[in-house]
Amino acid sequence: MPRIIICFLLILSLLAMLPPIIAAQARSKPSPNLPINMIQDMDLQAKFKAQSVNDLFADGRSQRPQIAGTVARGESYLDTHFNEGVVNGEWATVNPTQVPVTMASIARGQERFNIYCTPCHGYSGAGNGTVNQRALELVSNVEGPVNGTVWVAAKSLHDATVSVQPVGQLFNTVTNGVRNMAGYGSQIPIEDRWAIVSYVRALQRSQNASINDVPADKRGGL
């Protein structure tokens, strides 16, 4: 092959190799220059970013802090008690008075319970749902655990470290989960988030009665 053929070859391919070049390089760094963009959508819009500096106010800042003395319309954020289950720093022992322990309030927990808790907890609390019984049995497989299964069990909530907690207690935890269990705030109203809880106290003291928990009248029943 002539030379001259040869060095136009290997001219493309140096040149051939210029794109990927600048487009590694444009990737790796940050630009200071806006994007092209095809279609602007609202990326131009007239706007302030996070913590930009806004001149219009005297203390320069875009973000402006919380007017004192408001408070949200509605129900009252303040009340922590019905809001987050604490009083006075501590966990409330007691329902809040919006929602107390009725026939009606244990029904509907036990209605919310079988729907978001019994899958792993189990109908009786004891932490034997079917999503726990099977992840238990995938991470137990005789062949090793199936694509790297890992799982924590469900904790029964007839164990003496869940059966002591005071019922504010057990509130946040529906609310806002514990360890590997997830929270469910978002997806179940405070009332019933504090009806489940009548219901596993109600669950907890049908497993951990005592005579003294039946009427007198009843006793030579037993």
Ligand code: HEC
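Each form is matched to the other, and the largest set of C-alpha atoms that superpose within 1.5 Å is called the rigid core. For clarity, every value in this text was computed on a predicted model and none was experimentally measured. Positions refer to the first chain, counted from 1. What changes on going to the form predicted together with this ligand:
- Once the rigid core is used as the reference frame, the Cα position of Q207 differs between these two forms by less than 2 Å.
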The other form holds:
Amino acid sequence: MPRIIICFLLILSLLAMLPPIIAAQARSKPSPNLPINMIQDMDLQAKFKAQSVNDLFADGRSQRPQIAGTVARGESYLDTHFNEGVVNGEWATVNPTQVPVTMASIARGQERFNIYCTPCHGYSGAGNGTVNQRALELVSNVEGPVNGTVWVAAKSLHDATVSVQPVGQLFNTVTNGVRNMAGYGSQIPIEDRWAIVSYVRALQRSQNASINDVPADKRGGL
Ligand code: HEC
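Could you give the coordinates for the form predicted together with this ligand, as opposed to the form predicted alone above?
Now the full complex is given, and it begins with the chain already shown.
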């Protein structure tokens, strides 16, 4: 084969490597430009982002304030007993009328408690859930805490400081969290939060029960 053709083929094969190299380089670096988007779906659409400007309104804000006189429909947020566990500025000591304590609500509370609370607080509420055990393992590693783990143990729900709390305060803890515990208001509906509180009360009672709490005809089975 003549030398010139070999040279030509060599250059051609080198040039053929350029596009994949350029593509690989572009893919490995962040870019401020929008990607080339064949199927757009809803990636690009006319909208106003939060806190942005909209000249349509006199005040130039895209986020609109509530129209004066707006009232909530359905659940009333003025009902602080039901929504916040607060009555006249104090923690409620009884359940709101919407969620009376019944066997059914305690059973529901047990189910929800076992899902949401046992990982840290344990099935009995003593604070020895599986997450807690694992965290204690990590912090008590002989060569120092694994990955710098720091752990505040879940509090025992039978602690004297917790068992004296009114139901409203327990409801508030489940809703908004407390100190190192996160709130569950966004995951657990209100009725279920009250049901969990009823179950926590039942758990607390179970740790402080005497023989007199057991109906006479059931005592023989203990
Ligand atoms: C991810 C772990 C975790 C989960 C899940 C969790 N807790 Fe806690 N809880 C904690 C920790 C940690 C504390 C102690 C916080 C502190 O003292 O800083 C605590 C404290 C509490 C207290 C004591 C509040 C006080 O006034 O001292 C109550 C009551 C409580 N939790 C109830 C619940 C209930 C009910 C659930 C389920 C809805 C739940 N917790 C789910 C970690 C958890």
